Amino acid sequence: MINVIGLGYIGLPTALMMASHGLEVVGTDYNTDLVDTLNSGRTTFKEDGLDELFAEALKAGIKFTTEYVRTDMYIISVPTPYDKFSKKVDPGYVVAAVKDVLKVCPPDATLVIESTVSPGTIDKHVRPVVEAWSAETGNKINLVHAPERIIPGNMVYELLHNNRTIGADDKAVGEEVKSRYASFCQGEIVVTDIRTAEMTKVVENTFRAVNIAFANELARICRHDGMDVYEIIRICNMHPRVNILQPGPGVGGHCISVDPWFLVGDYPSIAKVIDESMKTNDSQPSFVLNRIHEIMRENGITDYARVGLYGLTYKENVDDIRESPTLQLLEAQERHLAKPLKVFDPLVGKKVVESQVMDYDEFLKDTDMVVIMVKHDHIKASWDRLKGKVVLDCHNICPLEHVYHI
C-alpha cells in the first residue's frame, strides 16, 4: 500500500493515477474540509480529465483520511515555498510530514519526496531527522526523491507520458520505486542519486524562467523604441536554431515563479543570470501597470473604476491562482495606494479579491478599458463583446483592430 501525503495540485492526481492503475492507495491531508470533500465524491479543483480519473480511483478503492497509515511506502507531496528575503527554500512542510511519517512507519519503509526542493535540501534537513529516528529506534528507512513533472491544465496526460527521475541512496530501492511509478508512467524513468534528482527539477524550471525573462526584456526594449516585438520574434524564430518565447504579463504558478529562487538563495554569488531573470519576471506586472496608466492617459480615461482586468489565474484554462500575475499587479497597485482595478475570471468561482466581479456582463458594464491578463478560451469565443472598448492585450491574441500591447 502507498500513503500519499498532501492532496493538492500534485498529490491528488498522483494518488488517483496510482490507484486507477492497480496500486492500493490511501491519500492523507491535514485539511479536514478537503478530505471531507473527496470522501463525498467530489474533487477539490478543476482539471481536464481529473473527474474521470477520480471516478476510476474510487472504483479501485482509494481512501482519503487525515491520518497517516502504517505501510511500506510513503509519497510526500506538500508545498515548498521560499523565503522572500533569503530566497532559500522553506523545507518546513516537508520536514513536518517526514516527522509524522516516522511516528507510524515500519522498519525499512520507503519515503519518497515528490515536493520540489533545492539541491542538498534532503541531506541538510530531511536526512538528519531520519538518522536521529534510526539512532533512537534502531530501524532504517529508505529515502528517495522523485520530483513531480506535471503542469496544471494538462496534468492527467503529463502524468501518463512525461519522463520521470528517481533519486535514491540505494539503486535497488530506486528500481523498486521505479516499478511503482511504471505502473502508469509511459515515459522514460531514470534512476540516479538524490542530489542529482533535486538539481535536475530545479534546473528545468530555471531554464524556462530565464527564457521567459528574455522575452519580457525584449518586449521592454521594443516598447522603448517603438518596435513590434511580436513581428521581431516571429522573424527570429524562422532561424532553425532560435526559439524565442512570447512575452506576457508576468510569471505565476508554483514552479517557474518559485523554484529558480532556490538556486539564487543557495548560490547568491554565482547565480547572477538567474537572479536578474527572476527580477525581470517579478517586475513584469508593474510594467503592465505602467502600460495601463499610459494607455488610460492616451485615451482620456481618468477613472480606474472604468478599467477591468480579465483573468485571475496564473495561466489559461485552469482555476489555479497561485502567484498569478494579476494578483501581483493588484499588489503593486496597492503599494501605490490606488483603488484596485476590478477583475473577472470565468474559471474562479469564488471571490478571492475584493475587487473581483463574478459576472461577465457586470464586468463589462461601465468598463472603458479591458486588460487581457489571461488567454482563457472563454474570451477567445467572444471578441465581439470587446468592440468599442480600449483593449490592452498582454498575449497578442485579440484579433480586433487598434489593440494595444505590452
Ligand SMILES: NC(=O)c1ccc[n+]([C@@H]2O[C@H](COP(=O)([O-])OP(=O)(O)OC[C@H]3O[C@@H](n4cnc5c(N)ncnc54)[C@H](O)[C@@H]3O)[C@@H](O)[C@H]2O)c1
Given for the second form:
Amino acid sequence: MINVIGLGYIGLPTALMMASHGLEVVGTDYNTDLVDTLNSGRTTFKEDGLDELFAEALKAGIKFTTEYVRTDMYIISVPTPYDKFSKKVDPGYVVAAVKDVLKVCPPDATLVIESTVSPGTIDKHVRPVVEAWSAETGNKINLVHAPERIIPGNMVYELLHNNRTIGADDKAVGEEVKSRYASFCQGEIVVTDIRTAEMTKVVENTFRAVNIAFANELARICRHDGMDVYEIIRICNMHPRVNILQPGPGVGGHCISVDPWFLVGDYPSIAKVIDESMKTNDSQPSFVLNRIHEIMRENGITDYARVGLYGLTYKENVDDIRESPTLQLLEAQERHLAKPLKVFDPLVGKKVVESQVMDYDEFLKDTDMVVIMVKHDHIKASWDRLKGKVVLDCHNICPLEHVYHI
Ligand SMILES: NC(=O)c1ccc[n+]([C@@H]2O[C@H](COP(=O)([O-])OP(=O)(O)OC[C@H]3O[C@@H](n4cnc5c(N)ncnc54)[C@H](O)[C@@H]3O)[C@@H](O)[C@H]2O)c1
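Switch over from the form predicted alone to the form predicted in complex with the ligand, please.
All chains and molecules follow, beginning with the one already shown.
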C-alpha cells in the first residue's frame, strides 16, 4: 500500500493515478477541509480529466484521511517554497512530513520525496533526521527522490506520458519504486542517484526560466527602439538551430518562478545568468505596468477605474493563481499608491483580490482599456466583446486591429 502525503496539485493526481491503476492508495493531508471535500466526493481544483480520474480512483478504493498510515511506501508531495531573503529552498514542510512518517512507518519502509528540492537538500536536511531515527530504533529506511514534471492544464495526460527520474541510494530500491510508477507511467523512467535527480529537476525549470527571460529581455529591447519583437522572433526561429520563446507579462506558479532561485541561493557566486534571468522575469509585471501607464497617457485615459486586467491565474486555462503575474502587477501598483486596477478571471470563482469583478459583462462595462494578462480560451472565443476598447495584449493573441503590445 502507498501512503501519499500532501494532496495538493501534485499529490492528489498522483494518488488518483496510482489508485486507478491497481495500487492500493491512502491519501493523507493535514488540511481537514481538503480531506472532507475529497471524502464528500468532490475534487479540490479544476483540471482536465481530474474528475473522471477521481471517480475511477474512488471505485478502486482510494481512501483520504488526515492520519499517516503504517505501510511500506510513502510519497511526500508537500510544498517547497524558497526563502525570499536567502533564496535557498525552505525544506521545512518536507522535514516535518518525514518526521511524522517516521512516527508510524515500519522498518525498511521506502520514503519517496516527490517535492522539488535543490541538490543536496535530502543529504543535508532529510538524511540526518532518518539517521537519528535509525540510531534510535535500529531500523533502516530507504530514501528516494522522484521529482514531478507535470504541467497544470495537462496533468492527467502528462502523468501518463512524461518520462520520469528516480533517484535512490540503492539501485534495487530505485527499481522497486520504478515498478510502482510504471503501473501508470508510459514514459521512460530513469533510475539514478538522489543528488542527480534533485539537480535535474531544478535544472529543467531553470532552463525554462532563462529562456523566458531571454524573450522578455528581447521584448524590452525592441520596445525601447520601436522594433516588432514578434516578427523578429518569428524570423529568427526560421533558423534551423534557433527556437526563441514568446515574451509575456511575467512568470508565476510554484515551479519556474521558484525553483531556479534555489540554485542562486546555493551558488550565489556562480549562478549569474540564472540570477539575472529571475530578476528579469520578476520585474516583467512592473514593465507591463509601465506600458499600461504609457498607453493610458497616449489614449487620454486618466481614471484607473476604467482599466481592467483580464486574467488572474498564472497560466491559461487553470485556476491556480499562485505567484501570478497579475498578482505581482497589482502588488507593484499598490507600491505606487495608485487605485487598484479591476480584474476579471473566468476560472477564479471566488474573490481573491479586492478589485476583482466576478462577471465578464460587469468587467467590460465602463472599461476603456483591457490588458490581456492570461490567454484563457474564454477570451479567444469572443474577441468582438473587446471591439472599440483600447487593448494591451501581453501574449500577441488578439486579432483585432490597433492592439498594443508589451
Ligand atoms: N504545482 C505544480 O505544477 C508542480 C509541478 C512539479 C512539481 N511541483 C512540486 O511538488 C511539490 C508540491 O507542490 P503542490 O503544487 O502540489 O503543492 P500544494 O500546496 O498544492 O499541496 C501541498 C499539500 O501538502 C499538504 N501538506 C503540507 N505539509 C503536510 C504535512 N506535513 N502532512 C500532510 N499534508 C501536508 C498541504 O495541506 C497541501 O494540501 C512542491 O515541491 C512543488 O514544487 C509542483
